[in-house]
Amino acid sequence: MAESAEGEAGFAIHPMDQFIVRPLFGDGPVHWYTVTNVTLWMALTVLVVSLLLVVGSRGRVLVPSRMQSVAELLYGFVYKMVEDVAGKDGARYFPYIMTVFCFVLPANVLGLLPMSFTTTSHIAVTAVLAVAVFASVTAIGFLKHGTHFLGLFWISSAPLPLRPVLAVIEVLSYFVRPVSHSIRLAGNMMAGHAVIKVFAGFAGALGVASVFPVVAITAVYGLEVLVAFIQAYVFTILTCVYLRDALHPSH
């Protein structure tokens, strides 16, 4: 009776109920070709990049619209990320980097929307985007390198008994790099959303009193924006300084 009153009360929260992946035709199970939640949120993500990049750009007029301009802005701020971390080296791989910045941060924005679903909350994204850039600045580094790549493991500046048990580490940091790489991202997104829905629930709950937990919705709601511009820097320059790696492997 006890549980039944609390939950009749409100006090029922589920914070994590928002990140269940659900098909959007139908209640059956969801296999690999299920249209889901997801399929729809990254679909529109890449609809909104579309727009930006190809329509807000499309008429390049030398006084931009509100649009070009952001386009311009995000380009250009992209472009010197990837210079200034990776070098010059590292420009010519610029239209992937600015790839995976385009669908994280889009990704990360809509998914403060209501009733929408944060698609880089789930490590399964997060982890195809890891992989991705892991498989992606290894093959870089053996195809321009050779064997001299596995230097990046070697550090040849440490005392000579070290340098086994350093390389060691840099062997087993190197292959966490993908799984760091992904749950950062993934935990952050996760987080910052079920504090925001935990709060909610008190402030269904608490009627008059809702007003404390109204104003920490919207402090944690303020962070979760600059949250979303963050993690998505985050994980696009830690690409970078992948990158840079493969390209210049010795210590």
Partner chain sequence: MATEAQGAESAAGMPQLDFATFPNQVFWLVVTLVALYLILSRVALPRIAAVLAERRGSITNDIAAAEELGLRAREAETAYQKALADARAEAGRIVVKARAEIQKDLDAAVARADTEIAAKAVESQERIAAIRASAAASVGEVAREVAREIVQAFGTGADGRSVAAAVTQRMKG
The other form holds:
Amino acid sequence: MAESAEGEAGFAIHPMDQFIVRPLFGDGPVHWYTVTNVTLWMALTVLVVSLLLVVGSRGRVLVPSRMQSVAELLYGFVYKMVEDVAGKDGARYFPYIMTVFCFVLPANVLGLLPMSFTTTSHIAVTAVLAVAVFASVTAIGFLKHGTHFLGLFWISSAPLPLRPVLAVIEVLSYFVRPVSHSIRLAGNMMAGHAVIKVFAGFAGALGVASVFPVVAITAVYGLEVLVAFIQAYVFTILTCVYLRDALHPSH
Amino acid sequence: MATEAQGAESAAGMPQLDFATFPNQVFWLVVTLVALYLILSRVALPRIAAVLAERRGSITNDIAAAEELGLRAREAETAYQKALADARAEAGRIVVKARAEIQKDLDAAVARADTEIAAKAVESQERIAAIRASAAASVGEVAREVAREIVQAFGTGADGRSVAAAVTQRMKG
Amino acid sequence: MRAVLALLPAIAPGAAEAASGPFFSLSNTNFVVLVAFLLFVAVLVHFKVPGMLGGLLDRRAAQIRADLEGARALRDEAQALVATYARRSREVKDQADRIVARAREDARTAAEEAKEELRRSIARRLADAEDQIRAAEEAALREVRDRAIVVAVAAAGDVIARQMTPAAGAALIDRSITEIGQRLG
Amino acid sequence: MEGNIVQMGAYIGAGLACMGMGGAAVGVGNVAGNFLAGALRNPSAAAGQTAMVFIGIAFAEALGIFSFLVALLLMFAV
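In place of the form predicted on its own, output the structure of the form predicted together with its partner chain.
What follows is the whole complex; the chain from before opens it.
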């Protein structure tokens, strides 16, 4: 399949090559402990977060520097989101949600750099995140409310005959949550990067007219920046929504 | 491409579905998340929270202090006014008391003076009475003396007895 | 950001290797994407987006400073107010003391004046009383003396009238004439 | 034209799957348009609902992403 794509029309379109996981040093099989480009870009994510939140807040001054201001805004943004969506008692879980946000957002943004590797475009990564959220939220729900948590699926405001049907639908949608949660993020990141790569593939055969794909990529970049932020926001706020469902299943 | 033979097909197609790389990704993701969580929960978040709390605390503290100070200022103002009023009242009381004392002193002094005057009046009354009494005795003597002188001045000799009798006679009448 | 960009060449070989051929070629999609990315950054810089974000952050800092200083100013103002009242209340003690002291002083002077006045009036009354007494005594004395004289004259007249005979009368007249003649002479 | 009939079917299927993206586009446009209409009618209430808009867009868009995923799977993984 790859050969056939290479053979056709002289376009060098390999939109998925950028997502290949490869060892960082040398060629070889990818074991679970191998240091790969995944490692590198996740490490860069941690580095960026540390730079912003730890180094930025180093001064601890009352009137913030720009870096500290960014750190405070991020903190306030996520904290407000947790408090508004999950409620006051959701604030206990703020560090976890902040961790998720502080992983997804920098990973998305770093993925925008040319030649970078987008860790959040991999379903394996987002699935782990989503399943972790799903599992912990479900555990919190059962720990806090016991079997009352199942009331989440039993819509008591609906007419009685409809309730079993609704319950089946609710249970199904509950278990679809981690799937949609993970695929939304990975798919969004993958789609944008693939589009950029496809456009870039056109440039080689167009000569001077390759200005157009370049300009198109620039425009897509604008969209992608937006998508990177919005998807991080959506991933985090959905986490908060699930957390609220676990904390207050009656709503 | 740069992948092994067994994974060539799927890796070249969709790297996301190359299950051979999943353990690697999951492992590094878990490492990353733990590292991020530790960094955030141990260092970054408490620090930022402290800064935000300090700022908010500073502002609320200042405003609360301002309110409290304002309250104290109002209290001080009322206390000031009250102290002034108290001082005036105290002054008025002192004046009244002083006046009363003075009045008492004056009354006492007047009474003392009255008794003194009364005593003097009594004394002078007595003295006058004494004068009168002594005069009644000495009038006869003096009158005899003077009468003899007068009689002698007229050249007629007179004996003392007749003169004395005449004086006694006169004094009775 | 710049540090991350500087890191890129180090990891680029792995990526560049994927697309065969030279790096600076339109056939290399990585190069094309890099050009587009730089163009995107240039557009952002051209529209002063970084400056805007920086300005936003600076405004936030300025707002925070203004809030802090506003609260501080409010507090300082209240503190100054309290200080003035504390000073005034310290002064009010003095003032009150002064008022009371003046009142006491006034009362004291008034008392002294009144006593002085009283002493003078009492002295005057005493003096009057003594004058009166003295006058009464003198009057008594004078009365006594007058009575003595009246009695003496009357008694002398009585005595003389009883002793007077015509001869003695003539002799008295003669002696009186001679006496007058002597005196006239 | 030589080729694999399975591959042809896969490509056709991928193309058909892309129609799902149109549905996602309709859904996202519906959410955004209704939000805008509501926001213009009551601008003061709009600010509090932006989070709900993003959640709605995300839900609608996720389905488009699913069809995109199906297309990718058909093209590269089948």
